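Single chain ahead, written as structure tokens, the form predicted on its own.
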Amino acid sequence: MNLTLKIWRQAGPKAKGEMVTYQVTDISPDMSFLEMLDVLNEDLNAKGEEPIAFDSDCREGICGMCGLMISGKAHGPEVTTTCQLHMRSFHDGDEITIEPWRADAFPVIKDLVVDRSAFDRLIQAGGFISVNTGAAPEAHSVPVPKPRADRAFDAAKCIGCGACVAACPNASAMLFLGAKVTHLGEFPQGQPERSARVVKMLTQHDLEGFGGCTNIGECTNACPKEIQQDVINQLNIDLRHALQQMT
């Protein structure tokens, strides 16, 4: 395939950015989207031009490092991570626009790379269990009903890629936050800090500049792990209970 790429270029956090047009040719439909960008960067290197900076790590859809707005959609036209998106999802002659995540809480570092350390600070605020569990317990010493275990594991699939924030018109991180609160709150070990956790994480959420949830649903549409909005409902339930305990 031969493609026209319009890519956001920005030399640094305070530099003025702009869209730059590139042509790529002989792209195999079997390439991943990031492999296509690798081909473009090899061409730019050969010409002595600055390659395009973008994030990636495992390239197996697990780590959450990759993340691009592709023709206006977080991770592109398929429900998957950018690294698992393949060029067969496009057509010969297509024009593709490639941008970084757009959110105040995710400032651009360079080109398509953004700083997502706001997510790290959300986890530091309360997304953990601090009780000493000691050695691995016997399998049945702390019974957990299977529906609760299943829900916890479903919520724990979140890889923190930030697609929910990028897709949300309000740049809200409520789906990410709800996933973390839900998966920790479903287990007995997560109960001692359950109320404090949701208050601390929501406070940090607002301090980071994320927007509020207005139930539009773009977050779930963009989530590569298909986490559902019911985790946001659980977040609100936990917050209500926490506030009742404080009054």
Contents of the next structure:
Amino acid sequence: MNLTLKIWRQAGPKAKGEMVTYQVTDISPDMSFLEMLDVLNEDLNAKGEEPIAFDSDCREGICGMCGLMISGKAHGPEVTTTCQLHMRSFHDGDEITIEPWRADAFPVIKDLVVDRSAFDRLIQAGGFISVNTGAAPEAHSVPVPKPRADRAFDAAKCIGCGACVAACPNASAMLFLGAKVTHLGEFPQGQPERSARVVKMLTQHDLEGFGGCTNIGECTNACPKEIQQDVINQLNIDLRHALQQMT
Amino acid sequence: MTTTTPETTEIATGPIHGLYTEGDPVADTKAPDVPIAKMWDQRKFDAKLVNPSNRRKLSVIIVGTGLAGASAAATLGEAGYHVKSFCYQDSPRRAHSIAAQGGINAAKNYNDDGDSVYRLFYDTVKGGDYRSRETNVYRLAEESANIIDQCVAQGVPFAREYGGLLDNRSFGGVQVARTFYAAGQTGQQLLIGAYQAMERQVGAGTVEQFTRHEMLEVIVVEGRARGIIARDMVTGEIETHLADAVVLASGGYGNVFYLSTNAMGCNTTAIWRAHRKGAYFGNPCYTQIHPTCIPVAGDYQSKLTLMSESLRNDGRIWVPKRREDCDKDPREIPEEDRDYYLERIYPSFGNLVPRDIASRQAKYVCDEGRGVGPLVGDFRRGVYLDFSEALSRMSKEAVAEKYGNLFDMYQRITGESPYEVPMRIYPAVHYTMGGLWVDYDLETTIPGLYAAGEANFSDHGANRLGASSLMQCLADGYFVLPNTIRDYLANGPFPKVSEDAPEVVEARAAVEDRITRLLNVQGERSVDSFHKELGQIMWEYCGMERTEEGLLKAIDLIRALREEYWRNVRVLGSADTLNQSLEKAGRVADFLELGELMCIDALHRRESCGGHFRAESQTEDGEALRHDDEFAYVAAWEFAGEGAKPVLHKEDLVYKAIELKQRSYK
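Please could you give me the other form, the form predicted together with the partner chain, since above is the form predicted on its own?
First the chain shown before, then all remaining chains and molecules of the complex.
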């Protein structure tokens, strides 16, 4: 198939960016979206134009490195990561716009590449259970009811791609935050720091410039791992408990 | 003649083609001379201690943030050392350990099915086809149980039973259930655990994190590793980082084949640069090729995706008997025209033959022109994995319960439903058992330079068993390295190295010069086109089946390609911004050197073992035939200089606890 691509080009963090139009031809429906961009980049390289910068690594939907706004949707039209989106989801003659994640907390580095280090800082603020290596008790000394373990796992599937932030009109990271708070809060091991965790992570969230949640659910719709909105409810519940303890 | 016909097992013992020279043997000197079950405790006792108040004066650089690197950074940070952690990704959590699906082995014996440290040790040595070092593997088995405790304490959401205790499953090559798992995302969950532990230390100030940084050179001063040269991939700045010790946990080099199940960025640069600086490279030719991956669909293909091996329990593998049927709808090919070749050749094991045999037989039928799927080049590279019999035997729901997520993943990538048409699969490069040679302490031949995880060669011999790589990475990072590196650090802090010391200036100049050279070639061909061509050479001649003739040809082809690379590659853009073409260019330049060493190693090892299959050395059943009298050693290669022949140092493998046997699957 033949496609028209309108792609955001920006030479550097402080440079002014613009949409640039490219034509690609003979695209196979079996290509992944990123392989289609690889083909375009090979063409650009052959013509002496600098290839388009975009992030990707595992290309099997688990590392969370890739992420593009494709015709206005985070990761494009399917519920999956950009790397697992395939060209059979498009039609011959389509015009596709491709932009980087848009959020104050995710500044553009170049073209389609953004800086998501804010997510690392959220984890540094409290997204862990404090246990030094060697200090762990025998694994079977603390049973965990299966429903709680399963809920923890569902929340822990988050890949940290940032689609939730990109999809949110308020650029809120509360789905990401809620997923971590829910994951660790479901375990007995996570209880001692549960209240401190939510307060510290939320404080950092606001410092990074992420917005507040308005419960419209764009985040969960965009999430390639289908993290559910109830983790944000959990975040609010934990916050309320924490604040009660503080007063 | 089909290639499954038994061949002679005669081994050529002639000249070595003048491709390498042989140096003195090498040996591990760190494992204490006590019975194997007491060895690790003894070593931990003997290894010198560092007073807690002195630890903050000691610094360690760790390159890579996968399971080995992140767990080592967290643990050394907790101990109070000053750690600098580097990764090329935008966050430590992206490292490719995250993609591991199946699980992690541990000798917990929770099922009381006869598992033990000794059994895990034995299975791993046997699975590695008796080409691993006994002492290291025993320690791995000993530490395995501690890993599970640590991960559970961190909140890793392993699968559990209704009683609230951990669930186990069994994996290939073993007869006990010792594999802990978190759905099909075990690697992800373990890595998030290690990442969170490491981020906690970043918050505490003991670990400094450098993301989007690529290590391009190791700094060796007065014979000791004292730091690295790294490029800030955002600003292009070349940075010097100095420390008392350096740990490379930078993963494997499967991307030398271009197409593999590795991530796009996985590369050999860190360990190859260290090799060029004096670290020996152990068994570079040992690669694992996984039989069940989604086949190549076209020339544009950028990576391959693994489908869990468990599919072979219920799927039947076949190709058409006749070439002319290969482009037909498989559902229209009648039963009598199908060749269930594994069931035919191996009636007792059928579709469940070991990985290496399943992979090789798929290659043979495709070489005969009976492969299926799209034409890629002159061949169709795919075989059917058919669930129609399982679907009629079990019910669609039962099949979905077992394999639903894999079927969905397959459909997303190929657009075809395995419920309707047979899957197509083909082998793909998955893991490299070779890596930097290390001793019992995980120290390379450069004092102060350590290697952990897939980056070292130590534990898997010539073949890795499933669910063992996660175990090895976390054993290395959480428990082994922190206990051995202190023996070295206790001699420090070492004299301060100045940024204008000649060794530092030289390392930095070498990096800058190389970048300038790459940008100045301004040739006609893209980096990817060279990488693809290298991958084709490696896959054809140094892949599933290797021959003397093919390997010699590959070496000539690689040399010619490398020569062309440095006069005809085109790298656009500049050195002082984010430049992904430039990043790839440096990595491919190193792959072009490593590929040759892999072929030389494969050529010199005139036996078959594990994933290394020399067509000249097979049993009548077409299985790998080892020659323990000649080859029961680790090949540790020394870099002898640009254009010089590499030097082979042999480490004899001494088996005291386990008896050497020919692997058998009868």
